[in-house]
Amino acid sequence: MSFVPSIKPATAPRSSRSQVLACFEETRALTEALATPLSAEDQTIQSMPDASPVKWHRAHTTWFFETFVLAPTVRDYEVFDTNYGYLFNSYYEAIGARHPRSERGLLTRPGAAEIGKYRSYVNEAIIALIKNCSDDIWNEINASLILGINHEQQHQELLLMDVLHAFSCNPIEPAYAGTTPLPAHDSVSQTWTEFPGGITEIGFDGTTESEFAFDNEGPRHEVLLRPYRIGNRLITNQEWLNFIDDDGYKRPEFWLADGWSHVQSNEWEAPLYWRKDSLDHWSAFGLRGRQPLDPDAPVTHVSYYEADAFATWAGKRLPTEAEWETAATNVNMDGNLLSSRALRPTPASESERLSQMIGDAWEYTQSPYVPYPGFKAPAGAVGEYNSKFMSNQMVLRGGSCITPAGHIRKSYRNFFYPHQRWMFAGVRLAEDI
């Protein structure tokens, strides 16, 4: 028996066994490498309901392979532990009951070491399946294996987001990685690139069989754009300081009603991880610890409400996702991603016409996360992967400094609720011509 993959057959990758095996092993190893600097205690803590413990991420991604690849495919497969289906199911209603998300930090057992054994057990079974299964079975599981790999890459970014939030709650402010100074750089002024508008197409086109895309990235479809211009770089910390100094967090005329309510109820006065010392000097806490605020680096860890308020204050607006994707058409896919090991957004380069489109920070758009015209969720449990969240969330584009290399596409649609701030999310402005 096999399950229905979350991508249409026309876009299902046709990578060879050796390619999928190598990618599987590399992805699984990277997750463990990201967890290596963390103690068992570090891996157990859950600092807020939106976050998950590191060992939960390690276990859930393993459960995904076990549940959606091994159990339906391998005859007489024995699950590692029958309790894990309840403990590590995230939100798949079709699979069954699960432990409450907000209480994942209460799971002191199984411990981090036991999760390591679970990962090894499933790794061995997946590797044996890839190497030994018939061609018919391989054709059935190929797309689902690649989905599982991409799913784990998503959780690698979530893992680091959640570690940062947990460490930010610790008074001693521990650093996930060592402190390294940024190289010298020049400030890059804000300029604008114009686009004529008209009828264009966005979304994953599915023409390259070796590429993967999540189902929410298609179908490719036409959109009508009015002429617009978009900023050459992300908004910087200094520009955000200007917003703060102009009482941006105290003036309701810049804010959506729900945003203003969050400002007041949560006492927002700066991005999430900014700190002010006794001399009113700002610093920022990050994966490399607390460091002085770099005025030229992109601002991050702001909500959609804050991004929209800043744009209103600046007399601009946020781009739509169609505008963003059209602007990114000829942008180089190299960027400050996880592979750069910076673990923080870096200042823009003067040499680039449109810089920081890939990596550094996820970029807010003013587009709600809704299905594209013609979208239809796949049948079965994996159909819940994206479609059930297409409400009340906003689309972000471009990846961040902790997005795994090879996991980002110009059609990639990330999405978060408008009040959330713990992701590496920043701001690029746009305006009508």
Contents of the next structure:
4 protein chains.
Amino acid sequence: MSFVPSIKPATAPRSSRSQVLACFEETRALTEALATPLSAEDQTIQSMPDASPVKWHRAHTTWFFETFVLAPTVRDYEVFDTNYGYLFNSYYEAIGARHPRSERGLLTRPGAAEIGKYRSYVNEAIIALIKNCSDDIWNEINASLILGINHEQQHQELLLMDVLHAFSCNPIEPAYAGTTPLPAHDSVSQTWTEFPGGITEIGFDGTTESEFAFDNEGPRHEVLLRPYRIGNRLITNQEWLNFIDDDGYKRPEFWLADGWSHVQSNEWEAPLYWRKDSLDHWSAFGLRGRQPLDPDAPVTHVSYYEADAFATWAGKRLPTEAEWETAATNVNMDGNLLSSRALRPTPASESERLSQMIGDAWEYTQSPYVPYPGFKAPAGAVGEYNSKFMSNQMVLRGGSCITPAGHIRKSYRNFFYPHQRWMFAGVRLAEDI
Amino acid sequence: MSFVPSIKPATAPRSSRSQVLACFEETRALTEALATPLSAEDQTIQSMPDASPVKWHRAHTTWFFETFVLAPTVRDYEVFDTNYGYLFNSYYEAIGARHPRSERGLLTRPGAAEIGKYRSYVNEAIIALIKNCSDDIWNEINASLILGINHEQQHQELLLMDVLHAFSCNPIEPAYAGTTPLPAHDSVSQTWTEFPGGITEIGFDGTTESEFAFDNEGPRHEVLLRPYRIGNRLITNQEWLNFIDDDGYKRPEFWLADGWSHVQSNEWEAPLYWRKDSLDHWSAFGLRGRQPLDPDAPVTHVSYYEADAFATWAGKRLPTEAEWETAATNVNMDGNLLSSRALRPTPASESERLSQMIGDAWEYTQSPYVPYPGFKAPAGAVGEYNSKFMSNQMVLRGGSCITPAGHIRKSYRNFFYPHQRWMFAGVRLAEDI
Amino acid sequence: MSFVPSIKPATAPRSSRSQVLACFEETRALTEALATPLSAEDQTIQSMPDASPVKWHRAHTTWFFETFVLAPTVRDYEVFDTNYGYLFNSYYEAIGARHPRSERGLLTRPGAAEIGKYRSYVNEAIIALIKNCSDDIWNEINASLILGINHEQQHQELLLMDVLHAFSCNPIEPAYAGTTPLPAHDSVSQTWTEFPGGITEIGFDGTTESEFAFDNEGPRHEVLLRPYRIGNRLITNQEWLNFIDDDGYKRPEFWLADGWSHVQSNEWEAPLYWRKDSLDHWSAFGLRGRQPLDPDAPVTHVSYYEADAFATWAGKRLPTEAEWETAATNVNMDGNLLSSRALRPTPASESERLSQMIGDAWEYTQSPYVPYPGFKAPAGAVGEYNSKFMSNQMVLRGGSCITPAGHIRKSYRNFFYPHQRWMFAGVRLAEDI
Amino acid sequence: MSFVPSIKPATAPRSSRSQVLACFEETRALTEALATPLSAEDQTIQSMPDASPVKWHRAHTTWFFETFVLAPTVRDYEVFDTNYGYLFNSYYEAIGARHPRSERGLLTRPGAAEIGKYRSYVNEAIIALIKNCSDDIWNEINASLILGINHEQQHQELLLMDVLHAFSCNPIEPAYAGTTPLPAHDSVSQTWTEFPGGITEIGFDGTTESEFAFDNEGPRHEVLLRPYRIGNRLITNQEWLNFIDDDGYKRPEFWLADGWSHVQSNEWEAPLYWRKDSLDHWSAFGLRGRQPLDPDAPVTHVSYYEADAFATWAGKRLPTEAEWETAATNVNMDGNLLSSRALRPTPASESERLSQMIGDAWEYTQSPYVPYPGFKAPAGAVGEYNSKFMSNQMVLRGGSCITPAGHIRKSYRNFFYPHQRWMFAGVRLAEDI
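Given the form predicted alone above, I would also like to look at the protein as it appears in the form predicted in complex with another copy of the chain.
After this comes the whole thing, all chains and molecules, with the earlier chain placed first.
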């Protein structure tokens, strides 16, 4: 089993029952498959406040379906456990009180096996509901189901991020996915693709894509671009080594003030999971354990501050999210949109045009995460899903090698704080023409 | 003496020697006038890490002229004290090591009187330089002098902010500017002015304004606006009371997640300097000590988080900086651009159009502080002035009642972190049409 | 199985091979029995920096035998895993670098099952060594084995303390030992037993006891006592409720300054595991889950600060450790020295003289933990066992209901910081005559 | 003027009016003299939470007389300022709410000059009271006056400690007492004086000394000593250098666990005010600025942890407080009891017996600060003076070079936390015979 298979969820808001059912079952099964290599202990800890335990992800995604689909719809539905509403609500103030985020790692019970039962219980109820409900109910729950599926897909990526971080804290360096290294990436020259300025549209286009999108991807709207060029590929580990070797982490002139402060207080001297084997040699810790650096692979696990400093050092800049999306829309990407490179080897030959746009590493933009013009948060708890985080974070685009296939699209807006590094985030450069 | 008089500095980059000389002397004198009501003790403390001691402001602004004008220009110039480069450099990495910001309040020496001598020493050297230097030198230093003057004006405002904060920590509630209350503001109805969408230009326009501007105000560039309307005046203390009375500080649905976290951990329940006299009655601490709230005065000393929550509660939003600047450019503001309301009473009759745009309170925009398209930081230490702060902060516009008159303009971009409250920041609302 | 059975280890330093073997096997088996009710998850977390994961206790006690018995003695001994020296060294600087204490809860691997294998591996090696080694080797390892056994017994108590703390952090309130409540304690009046002053001896007396003792229990030495009386029993939950009801936690006059600071910053208002059921009703969380308070049971889980404040409130004081030990030595305790009350019910009839001296709750003394006159720490790593903690802590005497039977004796000196509360610590009062 | 003159206060509890009056006036004048070299700025800051501003010391000691002498005695006494009770109460819970200790440095007002007026106001009232009150009143206030005088003397030492710390934070290294170095100490060999064991008495002996003592110095009581020897002089800077050169700060085997933790987290590598001039050369910052180390001067500004580690390294131990006091009582100290070495040079020839017992440096004992047997704290606010600090601190004996002459005596018990270093604390060794 590949733990990030190319499932293409039938996530169009108006999908049929059978399509949604298949997608639901595939998604729920994938989460369990992702947890399979992990012991009960592995699933329990929270290695930093930003992370959550694996079993918490398994339970929270289940709670999401229970709370937003079953409870409001199924008459006399009995929740699996009355404590779970408190334990597994993540951040929905409208739903009520919840267990403090920072204490998720203290919950040894319910255990991983019990969470498995919870998942089965809710799965059965959802499947029965999809199969048997009236058309009126179906129309009511369709969108919530699809949201729940996409929500669970997001947690699949978080689960892997969090496992990697947890394992990185263990001196014995456990490997999640075996220790066979991936084939090395080919060396690809950095070239540039130019785009003219002018007014263009970005944001989710319901009419042409007929797919699910999160609320923060709209409304589709016009933006005004200036002529720019964008790099054809992501920055590589070798290029990052060059930055380090040029004292990139020691020269404040490349850094934003807040970034420099982080460099100094956290003693950053390389990407998060790089480890020094000797004075001049680095390896990287990943889902396949500690491996020699592949010089041609995209650098990952850098913060926005590092990405910005690198771009300054290189005499370039990061693209805006409008530039990124416009590039993704207007060039031939040779089918990249449909393939995910995941933890699997990258095909040897890349597109001669833009490559690695989708599914390699989340790409930093220089755009802070703010609402699009005309955006209104939906009413109620679901309105908290995205909108309340619209401050202090930066937009990243394109998905990573651990983003579930089919979950990503070119209008997708991910967001992280500029100091965070545990996501698979990399760098593509841009510049004005 | 009014401590924020209507000096209009001759700050055009190509001003004549006599113009710059006059402006230099006025600005330097104003700083000293602002410090006059303060004892040596008042000038020494640093009441929080964001603030600086008054005498530090007096010295740092002097160091700025010494370092960026005298040292590179005057042959054999002897610095007043060789320790001062270390003590009074604020954040210029390119200049060298410096005293830690958080320890500025530990410097009892040099004393306030000694700083006065330092100021005189540098003043004399600058004045002699302006009067006597060759035309070549003059052309070289002209811009640095004007930058130094504007820099000192910024610190004049910071000085007053910091004094107010320091005094607010004292249970005996000292009054900086006497205790005579200002005349009450008139009640003005909230109305709205509409603006059409389309492409317009913002940013400092050197050709039409012939004034100084900071680097971050350019390049002037096109922006694409959607139709919007903007409030004719700032939100008042009474309106803020309504927000409080409607449990604005207790209902998470109005707040950004980061803001709500601040509300809870800091137990915010009102603007920074509001103090509860009794269960239902508030006063506000200010430069005139503790005074009853003027219901019709603009609310100030709120954070971005509070401004955003208020706007959400009101069913509106904050304007973008492009919207604000466009409004400021295109409507008749009845001369507001030239008058500062400072601590002086507001004229009873306000414009029927936009009012309080300039010199009442810094107005939050929903725009994060990022570089304008095409912006390049200048090389060297001066490049650190603005650009390295372009992350995590929000843009505020329009100046406040303690901004030196003549220092503000409609392209001016001030910036603060979204949790900060000690500046005179208020709220103007906007909405889509 | 009772998880704290009345094993009396044959821990005399000159015990026979068969005695030591039996004691080793019983002790090792008891640790595993204590862990049996716990899931792998339960064994993994570290709920606060003072606590350790259960599986860590199981591994560390094993490492102790491996490091201090097997490695120096058995030629060609192969350690079970070369990483474990780093992972499971607790605090022995002389042994080398070790995993940071605060990160013990991040080690999901090795898992609980793997630790079980480690225990078996070391058990077999130790058993073979005891059975087959030469008499010279036997004489060499005898003391280390007995130290290792007593060390593991200490960790058996820590294991239960840490489980209780971990479970106390879980809103679903798991019960370690079932939820059947213990029979209620009888009500016993507080009376006082008098002791004359004069010179007496305290400290471990090797000649009369022929038992193991830790280094810090000696040298036996003379102390000078003043006439005193000591309470016949421990302070009860009901008496503690009286203290609370008299605003004991709200009146600074009863408290040491450092204690009052803890009360305020931690909002202490009752013993650690007391939980308010309603305005006037408390229950207590324990190894049997949440149970109604037994008014006549000894209060436990109070800090030294609380014990001292209670004594001040009661107009008494805590005994010194010399007073406690002298009382324990000189009165008929009706065999209390040999019985442990553990989590089992207390016999209905108490001695008319001193009761609850051994095995009910650790009893605070007013004596800071300092070396006895003439004490010299042993050379090498073993010297770190006790002596480096001789600052900032207070001595507690008598053992608790979860102290392994046979592990405690009247010269035993336990020590904790004055703010700690997760041990089963209670209060006995004393006063001058 | 010497700022620590040899005033011998007539502090016997039954002193005459004229004696107390003279002593009051001298003590009050000395405080002002100590503040004379300091600017208003110097008197304002609080350079760390343990320290207080100089003007706060001046005000607090005045508040003490106002609160404990004038207010309860003088009919219709009007306090100088009704805010001062809140501002200048240090820690007396029984007196009421007070300004948070950590914010004393934020009080720029009242200024140093205003505090001077406060002092004069209270001085006049006290002097009038002493001169004019009835004998009944006199008998009532006599003890409080003497307590107030001794209290102020304690703050005179604290004032100098706090000034030194404040100046040590200033990169320009101000000198409080000019920069003329003290004459070097003579080199004196380390020898040992032996004392037999047995029962002896310690604690303040009212009948033979007829002097004031603090409550914590009694009751006088018997202690049981074992034979010991004690060093004839304090450990010198040169001996401390030897400890450093032998990697004393890098070898955990010498350190208590809590001490080692401090060494590492604070990166201690020398006494508090030592500064490295070059790789091998140290100077020390003191009241006379930065001066080369005098190798034969007593080391000062070390913590208990350092003192204990040094003793362990030297193969000795620290004395108990009973050993110290017995030594101080039973040997000829050549009049040391009456002379203070202050900042003045130490006489070249020391006693051939014990020297430097009084007035050179506070000497660490290995005794935690706990109440003497039979000690009862006085009722009311005065009872908070000493007793509530009887936890977590260590006893120091003998006074330092900045202790006011006449304030110290052999029964005097000073106390500090084991990590504190800003007092003039040094080391004398002892060992068992």
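Numbering follows the first chain given and starts at 1. Fair warning: this is a prediction, and the values are worked out from it, not measured in the lab. If you superpose the two forms and keep the largest set of C-alpha atoms that fall within 1.5 Å, you have the rigid core.
Annotation: Cα of D280 displaced by at least 2 Å between these two forms, core superposition.
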